[in-house]
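Take a look at this single chain, the form predicted alone, given in structure tokens.
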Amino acid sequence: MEYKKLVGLYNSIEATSKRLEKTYLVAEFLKKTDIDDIPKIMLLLQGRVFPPFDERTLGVATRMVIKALNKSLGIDADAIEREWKRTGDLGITAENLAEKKKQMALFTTKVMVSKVFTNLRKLAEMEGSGTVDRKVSLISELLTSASPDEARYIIRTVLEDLRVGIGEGVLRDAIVWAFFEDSIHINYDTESKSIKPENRELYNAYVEAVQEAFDILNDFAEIAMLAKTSGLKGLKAVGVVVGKPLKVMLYKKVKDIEEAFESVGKPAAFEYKYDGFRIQVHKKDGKITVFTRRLEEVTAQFPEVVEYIKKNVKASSFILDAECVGYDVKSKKYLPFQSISQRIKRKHDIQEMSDKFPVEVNVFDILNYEGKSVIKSPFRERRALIEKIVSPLPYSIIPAKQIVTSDLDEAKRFYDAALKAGEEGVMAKNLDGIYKPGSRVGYGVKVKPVMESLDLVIVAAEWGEGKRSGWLTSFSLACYDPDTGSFMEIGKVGTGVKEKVELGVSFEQLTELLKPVIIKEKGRDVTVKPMVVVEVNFEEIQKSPTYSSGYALRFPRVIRIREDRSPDECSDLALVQDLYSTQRSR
């Protein structure tokens, strides 16, 4: 397929804000796509060439792109920088400069999707001396033959910043529309941009099947191929695979123990809600692998966790869902998440960090046991499996502290004990509940004494003045819209950020994290690529026409940086709407 056709789809999607129209456009495109190109198209529509769980990155910085533009277009680097400063977008810069080149030369070579995909994948494989020059050559090779609008999207994809507004919801529904239309007869009205499926219940069942398969596989390319070649039966056959991380089940918050019982029923299991970071531990053929909830592998960063699993979990193959909690070496008191968060990204002095900031693994669920998926088994059975295979060793690895009760007073005493131990609260779980990756479905809820905080991504900031000169301050926050893949602003925050690192989250820390992802500057204002997630407390959510989310936070305050959260894992718009409608003041 010619890349030009994909670029036409990008342009059409960028031109509309309507989710159903985007879905229709993607679905119609997929219908006409050769089967060999479907996986490539599904990845490129997300602005990537590897699925989310694949840790390979293209490793291309803006300076490298400027070199590639200089080489392919023959335009002076200073002129490229001036145009970039004017547009604030290197993709548009490439398009504008390529337009000038077009006036001087004829394009004779067609750029193919397969060529773009292959060249970009090669970028991630390069290392050693001469890497920069070889990467520049690969990018330049594409740009030399690219038309102006092709150049725009090649550069945006290279920088992993596509920004056309395609989210998980659009891709999920487009797969249904493209490959199951004969079964469900969607009847999309191109004028009203609405759908009227002949059987809404059947339509929802197909959407659910695609969503469930994606929550396990985390790869729309693979899901699209399954839908195309194996249909609904293939999607329903998708199972949990040891060694391949899947989305974790999420839990909604309720206000108290009474509401917890109402949500999950009686009797219920109550467990400590630990203030740590979530991990998935996989073991197969003697190999133990540790993943974060972002699906990033951190096995090397936590050697003690590997040893705990090796010595204290009696099974040859499994996937465990657990929480790593830090504790003080001397006092044995549990520590807040921030004290161990630095270990997640650590590449050097790992043993020293392990000795200084040890963790205890608290196992609270199991998803696969001896090669068999158990996510459809009742929670009571999954818990029994944990107790069967985990040999408890305090401050190393233990099953999550739990009681099973129907008694309100007993549950409240357990909740108070969790808070006294320094934990965040408790989880309440339905004993018959299944494990549903990626969902807040009511099989489990959390009870905390404070209002639900939000994990929000920073999308803009301002350079400080006076004693804060050289630091970024006043950070614009956004929640996530999974349907469009866009980030919706919900307010600004500066409160909670300190001037010294040892006091908590500092301006210096955030500036160091944000400087490499600045994509536009105008005066003191900067726009940044949505990469850095922070946890934010607030007094209230209010309706607001000022921000694109339609909401604003009253008195927001930064609590901590969430290095264990990816941007698309930050709080979504649906959660914000739910919190707005249920907050106590309403």
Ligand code: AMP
Contents of the next structure:
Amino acid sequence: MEYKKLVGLYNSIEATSKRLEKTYLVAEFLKKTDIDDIPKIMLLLQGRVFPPFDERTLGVATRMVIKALNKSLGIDADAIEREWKRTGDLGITAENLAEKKKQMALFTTKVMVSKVFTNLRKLAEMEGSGTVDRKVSLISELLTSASPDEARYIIRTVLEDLRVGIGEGVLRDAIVWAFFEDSIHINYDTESKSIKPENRELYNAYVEAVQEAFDILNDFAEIAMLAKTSGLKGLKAVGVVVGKPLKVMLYKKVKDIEEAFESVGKPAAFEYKYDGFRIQVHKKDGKITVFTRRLEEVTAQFPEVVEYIKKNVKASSFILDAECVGYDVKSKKYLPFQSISQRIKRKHDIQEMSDKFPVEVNVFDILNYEGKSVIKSPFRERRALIEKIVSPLPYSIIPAKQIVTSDLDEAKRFYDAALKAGEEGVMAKNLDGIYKPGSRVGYGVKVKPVMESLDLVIVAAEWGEGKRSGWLTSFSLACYDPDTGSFMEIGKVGTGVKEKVELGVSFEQLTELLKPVIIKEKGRDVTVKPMVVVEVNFEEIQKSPTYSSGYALRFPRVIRIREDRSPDECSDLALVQDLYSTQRSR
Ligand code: AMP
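Let me have the form predicted in complex with adenosine monophosphate next, following on from the form predicted alone.
Entire complex below, previous chain first.
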């Protein structure tokens, strides 16, 4: 397929804010796409060439793009820099410059989707000497034959900053519309941009089937292929496979223990809510792999966890869901998440880190046992399995501390004990609940005393002035809108604060993290790729026309950087709305 066609789709998606119209555009496009191109299109629509759990990145810095533009268009670097300063966007810069060149030359070779895809994938594989030059060549090869608007999207994709406004919801529904239209007759009305499925229940069942398969596989490219080649049966057959990380189940917050019982029923399991970071541990054929909740592999960073699993879990194949908590080597007191968070990204001095900041593994769920998926088994059975296979060894590995009770006072006492032990609170779980990857369905809830914080992503910042001119000092925070895949601003932190933004997070730290992901600069304002997630406390949520989310935070404070969360896992608009309305009713 010609890349031009995909660019046409990008343009029309960008031109509408209507979710159903976007879905329709993508679905119609997929219907006409050759089977070989379907996975590539699904990925490129998300601005990527690898599925989200794949750690490979393209590693293209803005200066490489400038070199590539220089090489392909024969325009000198200063002129490119000037145009970039003027537009503030390298994609648009590429488009404008290519437009100028267009008047001089005619494009003879067509850019094909497969070529873009292959060259981009090659970018991720390059390492060693001469990498920059080879990367520049791969990009300029594409640009040489690209039309102006193709150039814009190539550059945005290369910089991993596509921003056309497609979220998971649109892709999921588009798969249903494209491949199951014959069974469900969606009846999209192009005038009113609405749908009237013949059978709403059936339609919802298909949407759910795609969603469920996605929550396990995490890859729309694979799901689209499954839907096309094996239909509903294929989607339903998607199982939990050891070695392949799946999305974790999430938990809603409730006000207190009474509400916890209301939500999960009686009797309920109560567990300590450990304040650490979540891991998914896979074991198969003697090999142990540890993933974060972002599904990134961190096996090498946690050698002691691998040891504990090897020695203290008696089964040959499984997937465990667990929380790693740091503790002080001397006092054996549990430490808050921040103390061990540095271990997640660490690539060197691993043994030293493990000796200094050891973790205890608290196993609270099991998703696969001896090759069989157990996510549909009731929680009581999954817990029994954990108790059967985990030999507890405090400060190494233990099943999460748990009681099962119908008694309010007993549950409250357990909650108090958890807080006393320095934990965040408790989880309450429905004993018959299944494990629903990726969803906050209410089979489990959390109770903690502090007001819910939000995990927000930094989308923009400002350079400081005077003494602080080398640092970014003000940060714009945004929540996630899963429908459009975009980030909606909800507030700013930092302005006027002296040294620290807040507790443990300094300007320096944030500047270091954000500098490499700056994508636009105009005066003191910079736009950054939405990558850095921070946990934010606040006094209150207010309605506000100032920010795109329609809400603003009163007195936001950044309390920590969440290395373990990806931007699309940060708090979504629905959660903000939810918090806004519950704070009102109090
Ligand atoms: P929150 O991060 O506040 O949404 O709370 C949910 C998180 O608590 C989960 O993602 C886990 O990382 C963590 N957690 C700690 N202890 C448990 C437990 N016993 N069961 C489930 N999750 C737990």
